[in-house]
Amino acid sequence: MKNPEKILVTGGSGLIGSALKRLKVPNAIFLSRKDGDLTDFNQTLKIFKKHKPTHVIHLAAQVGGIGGNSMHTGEYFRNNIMININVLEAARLTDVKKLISFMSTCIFPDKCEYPLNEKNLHNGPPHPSNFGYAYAKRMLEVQSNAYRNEWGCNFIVAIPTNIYGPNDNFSPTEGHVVPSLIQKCYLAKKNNTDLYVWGSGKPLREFVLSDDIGKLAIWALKNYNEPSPIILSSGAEVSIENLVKMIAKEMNFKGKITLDSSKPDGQFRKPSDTTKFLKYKPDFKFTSIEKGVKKTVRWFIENYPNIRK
């Protein structure tokens, strides 16, 4: 792809969208909710006809952590299905040359062979804690392939592991694990209380800094054309307990950390198969979790209370 005429980024004010802004991607237009409601097809098509993008990075979604997914299964399913159907259909109707959509590893089957492989995406139901969101996001892969088969659309799909970074949603109840823990730790320090953490702390996750995913989104838009998804991950796992300790250290939190085993852990671990990614990008250097947490905590402190929460 040489000097694309125009890249449209849906969800442009979110986690990866903000990373793309920091990368100063040329010829990019960043959409946010104020530009229109992507659950409404007429508004979505109007946006595409107005901007006439040649390429699309589709990031827009309604997302949350265990709390948000458990409380809003129907809402997450409905809104994400509508957003995805509308964006991909508008892209088809306006002759977008290439589109990349983003899913996440939480969409894989609950009972699945490890490491997670792109081929096993539909081999069973997802974990009950996020089934509404997971099924809706799985349909991105189905719709992309259906459009490729019938209309020749070059629509591709990426599956990053747990993304975190500046400008995340720091809600203690509906945010993902890293930002929600940062907010909880900040409030515990401010209020001189214990830091209560959902679950046993034993589950393992692969965390990836949003800036790394931003770089890989541009790479995939230029270079990846397979109909099957590609997992974007370093493959390095860290326990939730160790993650909490890193955040507490960066926050200079000296209080007691209490792990509440009565709360759900979610899946114990979701190691991913990075074979395909390493075939394409064997020398890519991911940011370490220590450096990433330091950067995210610093951003949070500098921008609080003007954060998404």
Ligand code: NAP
Second form
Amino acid sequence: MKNPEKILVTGGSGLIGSALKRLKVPNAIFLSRKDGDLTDFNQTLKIFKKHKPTHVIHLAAQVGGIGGNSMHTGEYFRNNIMININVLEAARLTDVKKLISFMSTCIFPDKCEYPLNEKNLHNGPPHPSNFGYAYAKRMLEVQSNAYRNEWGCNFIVAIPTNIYGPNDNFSPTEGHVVPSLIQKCYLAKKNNTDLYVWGSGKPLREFVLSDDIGKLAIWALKNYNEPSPIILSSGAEVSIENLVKMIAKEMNFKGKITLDSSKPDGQFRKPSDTTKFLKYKPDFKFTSIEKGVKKTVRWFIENYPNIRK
Ligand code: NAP
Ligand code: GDP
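Could you drop in the structure for the form predicted in complex with this ligand? We only have the form predicted on its own so far.
Next comes the full complex, this chain leading.
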């Protein structure tokens, strides 16, 4: 009898991991740091030998927004490169059939041809605000292809844009813009203060709800086999100004919104090329930012103060 598929999800307690749990993927094992530290190779190999997965969705990473990334360039570089080296090596040694891992459009060259295309990933240095994270993450594609060439590993890589959703990291200082602003808005309302938005409010970002990425991770694990990565995005850009208005509306915040120009804008925009994605998934419907923000705000309010912060 053929062995059934067994999917190991590293980083299963995080933002995308929780979305995968909600999708009730059969035969999936969800790991968190409690199961072992993936920056340690012996612990990583032990986990793989224990569970013997046929498939891996590799999500574990040290992840943050512009604040976390620029404050901890060394930590983000070291932890991410070690986690990735260990996870892919343990997967190779235990004969995992297929593995998907995740980079991000924020690791593309700062000065890049727009829209961002999979082919241009290594053609220049990343934005200085996240160079530690970016260089570590770029190596996922290098390691996956090196392993594919020498050992025939079917290791694929996806590139999502800015993800948000239930169980996000709502830290006002280190989280991504959507969860940070949700918690900041909550606190401003509670304390009767201004809502401070970082930068000029002008930058543009492409946002995608974690539930959409969860569905696409499963799809890619089954159907995508190219050595080159695939960008996962709707291609719709939203300005930070408009995002703030949506969050303030959903939070019923009537106070003053103040731009804090002492804080960075980061890269002005990172529009992505969705040509490859649309070739595979022409009918995929991304959740609109309005619906996604509503869902995330509702989750935040229902779960506060038991949130990741
Ligand atoms: P997340 O919510 O921050 O979750 C990170 C996960 O990694 C948690 O389950 C955490 O476990 C685990 N982890 C961290 N360090 C670990 C270690 N040393 N050993 C074992 N586990 C460890 O991350 P996410 O937002 O779901 O991101 C998932 C993937 O998508 C990452 O590879 C990220 O780079 C990529 N991505 C994210 C975004 C985004 O906007 N969030 C955008 C593009 C790409 P604990 O819960 O136990 O700490
Ligand atoms: P990025 O998309 O990788 O740059 O990361 P973020 O999710 O942190 O988004 C950063 C963008 O949102 C920048 O243009 C920031 O100036 C803007 N922004 C505005 N307010 C905040 C905030 O409270 N937290 C974060 N992380 N970004 C903010």
